[in-house]
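One chain is shown next in structure tokens, namely the form predicted alone.
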Amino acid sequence: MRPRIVLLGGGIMSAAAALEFRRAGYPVTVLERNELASGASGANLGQLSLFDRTEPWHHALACETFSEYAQLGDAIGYQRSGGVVVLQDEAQYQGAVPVCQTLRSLGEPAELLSGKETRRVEPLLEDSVIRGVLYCPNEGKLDPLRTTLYYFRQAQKCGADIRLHTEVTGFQTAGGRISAVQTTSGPISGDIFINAAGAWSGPLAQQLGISLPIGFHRATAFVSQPVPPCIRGPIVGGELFLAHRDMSLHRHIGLGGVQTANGSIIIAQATETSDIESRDVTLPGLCLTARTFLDHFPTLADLQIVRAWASVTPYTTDGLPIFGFSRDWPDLFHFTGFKGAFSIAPAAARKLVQAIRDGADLEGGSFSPDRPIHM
């Protein structure tokens, strides 16, 4: 008999582990707070990114991952639509000739674009203002919601025990080990227990006395109205992947954008500190980001917002994932902290899936939840 796994958590990576298990076998239960995809894997671009995967395990997530969505299609609102960093500056366009250095070395037909060249990757960029952008053919987008659901629904189908508004406020110990779950709903018990909780992974950890490396912030974006089309592949700014950014720093604006299947066009993003229950949209990031946005689409300045929102996003503090079982609760594995989970979700939880089974481990256990800390 297989052991019994608990997923904590509604989001993307649980949604394709809740898959993975089953399909090996495994009785799942998978608990959400509220609804699926109520946090940050229903907020966000739906961007498919290789720019910050340049290591070779994540280079391979990340191919694998693409080929799956490939299949999968319309089914998730998938497109290859290449995709491209604005490097503002001289700084940001040196720190990118080594990262396209790295992904053409992964056989990725990556290119460095500058001047009147970056209109032929995406014509309405206004270059006057730009040192350059990075390009990269094979990048995408999705539709996240639709993700999710998605994989949450097919999970479902093969057996999966799905329970919302089931919000887990502490842990059933005995001997070293957790025998259940205290929820809002009653205690749940389980063999494994898997946090895949993003924002809500450390303060579900702190209740075993558990401090995993992992932050949050709150993110803003919002979206137009339908329009021709007039932006192929998502776009974030150079400062997001080639720049270290202090994150104490009450304020972000970045420059992110990203035209739907319907022509409406997301656009991100202001990056501010916050209580992890806040969706407060601040008029300032709004304004902020907006401006940031025009200076490089002028002639989009017409478009009409109908609709803002934020949400609560993850961050480890060394930048790496979360992925392993802790040394003091050995039947509670963490399985989060992986930056832009939608490149990488389906191959990751295939990953965690031999974990489980096999002992299997990422990079050695590089990403452990008890590894040293060095900022």
Ligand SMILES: Cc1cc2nc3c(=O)[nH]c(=O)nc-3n(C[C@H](O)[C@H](O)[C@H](O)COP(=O)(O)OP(=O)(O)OC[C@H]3O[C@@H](n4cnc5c(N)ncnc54)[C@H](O)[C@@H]3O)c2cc1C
Given for the second form:
Amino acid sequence: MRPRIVLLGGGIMSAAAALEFRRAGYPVTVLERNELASGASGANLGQLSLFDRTEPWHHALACETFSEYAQLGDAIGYQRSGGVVVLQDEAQYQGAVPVCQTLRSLGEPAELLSGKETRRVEPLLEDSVIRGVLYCPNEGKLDPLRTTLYYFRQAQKCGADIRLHTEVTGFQTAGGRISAVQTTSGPISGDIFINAAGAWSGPLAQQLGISLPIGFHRATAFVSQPVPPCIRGPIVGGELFLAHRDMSLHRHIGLGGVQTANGSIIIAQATETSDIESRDVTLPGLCLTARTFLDHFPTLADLQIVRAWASVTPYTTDGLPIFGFSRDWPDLFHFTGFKGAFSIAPAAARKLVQAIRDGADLEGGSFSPDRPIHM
Ligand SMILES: Cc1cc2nc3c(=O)[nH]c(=O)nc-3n(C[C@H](O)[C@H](O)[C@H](O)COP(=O)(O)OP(=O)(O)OC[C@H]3O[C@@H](n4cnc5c(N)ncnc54)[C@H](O)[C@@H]3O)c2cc1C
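Now that the form predicted alone has been shown, please provide the structure of the form predicted together with the named molecule.
All chains and molecules follow, beginning with the one already shown.
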């Protein structure tokens, strides 16, 4: 009899893990305090990126994930659209040169384009205000809500027990082990507890006296009415990965945009420091993001905006995920902090099952929850 797995959180990481554990024959319970995908997984752009996955382990997880998504196709709104990182100036362009070379050494047909060449991949992108783009033809997009619900539905069909409106409020421990979690629906016992609560994994771990090397910020997005196809792939600003980001700054504004299958354009990136439960959309966040977007897509100035939202999303200061058993609590495994989690979730979930079943590690323990990190 396999040990019972209790997954804490109902986002994409938990969804992918629930399905993989069921496929491997483990009894699975999922505990979500609200609705499924009510955290960051229901709030994002659905961008699938490679530009920020230049280490072989990371690139391999993304490739495995994208080929799984390609097979699921319409069920999750997947499209291999290609994607661009917009390089604003010479410094960003030069910073992208080694990134492009590394991607090519990993077999990616990545290209650096400048001037009018950029119109070949994004015809409406205003080339006069940028230095160039890094184009990755294998990047793509999906519908993040549909994807998360798809994985949960499959897990449920395979027998996963999914409990909504069940908030984990504490842990019952005895003899150095966790016997159950306390929840708003009473205690729920299990053998292995997986902390997959995204931005909330830190506060959850804190309840056991564990200080996880994870932070969070609030990210904002807004969406337009549907318009005819005009943006091919996900667009992201080069500042996201080329410049050093000072996470102590209250607000970062960058370029971000994706056109969905129904024609709506989702525009982002304002990231701001906030309270963990904040879903506030700020006027400066909205205005500055809109200004940045319009500087790059001036012909879309008449877009009608219909809705804006925000959610906190996790990050780690070293950019690496948190993947491993807790040193002090041998039945607690942390599975969180993966950047742009949609690009790797199903493949990472398979690594999680291997770690639990075979004791296999990912990258020789580099992602240990106990690694020293300056927050
Ligand atoms: C505006 C925005 C744009 C983004 N754009 C992209 C993008 O284009 N591509 C991409 O890959 N990523 C993007 N991201 C990041 C991406 O959304 C996250 O990496 C991903 O959703 C994290 O998934 P998760 O399962 O770890 O966490 P979440 O989806 O946040 O799930 C955690 C869940 O745990 C639940 N929970 C918390 N505490 C408890 C508790 N005590 N008990 C029970 N349940 C609890 C929460 O309610 C939540 O549902 C974006 C994020 C935002 C906010």
